[in-house]
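First comes one chain, alone, set out as structure tokens in the form predicted on its own.
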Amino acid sequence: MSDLPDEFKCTITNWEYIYSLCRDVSDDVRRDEFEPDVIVALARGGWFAGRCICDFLGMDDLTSLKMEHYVGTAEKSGEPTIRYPMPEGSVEGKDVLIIDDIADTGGSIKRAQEYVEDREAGEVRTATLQLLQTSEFEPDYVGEQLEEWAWVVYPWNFIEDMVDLISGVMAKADEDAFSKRDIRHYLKEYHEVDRIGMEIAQPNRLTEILTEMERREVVTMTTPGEWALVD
């Protein structure tokens, strides 16, 4: 489980954002005239990265190694792990970029580095699109470094997060019911989601994470307009 404190920081992303991020990337990696063969992204965080990098770069070879570190918000598995490993002879004798979303602890990266030079490949680098300072590994390429430690939600596991983030503010405020108003002051209080930056990062998505949080019974609707946790 986690070792975090119930409340911590989130900071919610959108596409047009990470996709920046994605190009800084790019263009770092062309001024340092470093011309990889193959991306290997890693999955999950890593895949809308990889296939952005490469198509500004101009690559065609994009595969993918998945790694297990994290089973859940901010929860944390132990020691990342290669649950798939890549086909035999994916790498060999090929320059490589290595590509994830975020580098926490910097142990995913860093194993999967030691993964893909273990496999004969060429020159190996590093990307992450963002890094925190809790990070004990440097990636040779980062989108941006950021200062404060916070979870980062990204948009392709929205809901998988905010899903997680809501039930465990209602599980922690420990209340009968709560409205949308209920739920929007807990995010703000455990997590610091602001109400406005959140409705600016994925506007009008509280309804559909309800309605998705329904279909999984997680929540229920006990009244019209409120929602309890299913025990």
Second form
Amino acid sequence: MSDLPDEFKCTITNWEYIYSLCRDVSDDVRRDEFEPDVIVALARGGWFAGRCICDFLGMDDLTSLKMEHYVGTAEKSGEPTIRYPMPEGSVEGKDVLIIDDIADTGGSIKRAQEYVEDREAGEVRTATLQLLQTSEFEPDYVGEQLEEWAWVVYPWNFIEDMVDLISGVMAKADEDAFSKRDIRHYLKEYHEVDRIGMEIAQPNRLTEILTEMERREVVTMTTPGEWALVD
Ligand code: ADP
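Right, the form predicted on its own is done, so what does the form predicted together with adenosine-5'-diphosphate (ADP) look like?
The complete assembly is shown below, putting the previous chain first.
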């Protein structure tokens, strides 16, 4: 998220919604009569989906692959790289389903597929819960294609993303202090996050996020009910 401009659309999701996308992907895999021996869930975004899809498909072989973009401390490399090599025997001779949360450029899942194919796996197919039109890679199974580019806030990432989004809007709006109402206003203005949508997806979370931002020393409460960024 750190590479994004300061205004972009965000969509807040919840567990039920994402779980239903996992079910849709599983239904497609079953309908296709593809019977993978193992699921490779890309860390960290593909973990929840990998576990749920194992359950839907009645599988117990689940393993992980961590894709990274960072070569040095803060140097972003164009090509995603594999962080931890897979243990010997994870995929060799097995039919594999690789799963991730979303394909944006599609670089991670494409690289993962090449890596698994190089390990003498059997048939290797790919799936993502969501697909953006920006992706140059088309997975075999897609839960949902998004018509418009958005940053999707997943429930497993909710606090991390909201801390980033709220600190980002505070920096951009550049006021001395912000009430909850101000924060909601700027989330709407800069990220198209409206109060109703956020409260339906993730009810009553704003206080929790602000408390966590205080604990992480990202913001400080200036007067009761108002917060400012810590410089
Ligand atoms: P790249 O590998 O080039 O960064 P990917 O499309 O493979 O691009 O995305 C890598 C990971 O970054 C995804 O698995 C997801 O966790 C996160 N991500 C990328 N784009 C988004 C987005 N629009 N919304 C939410 N998460 C995203």
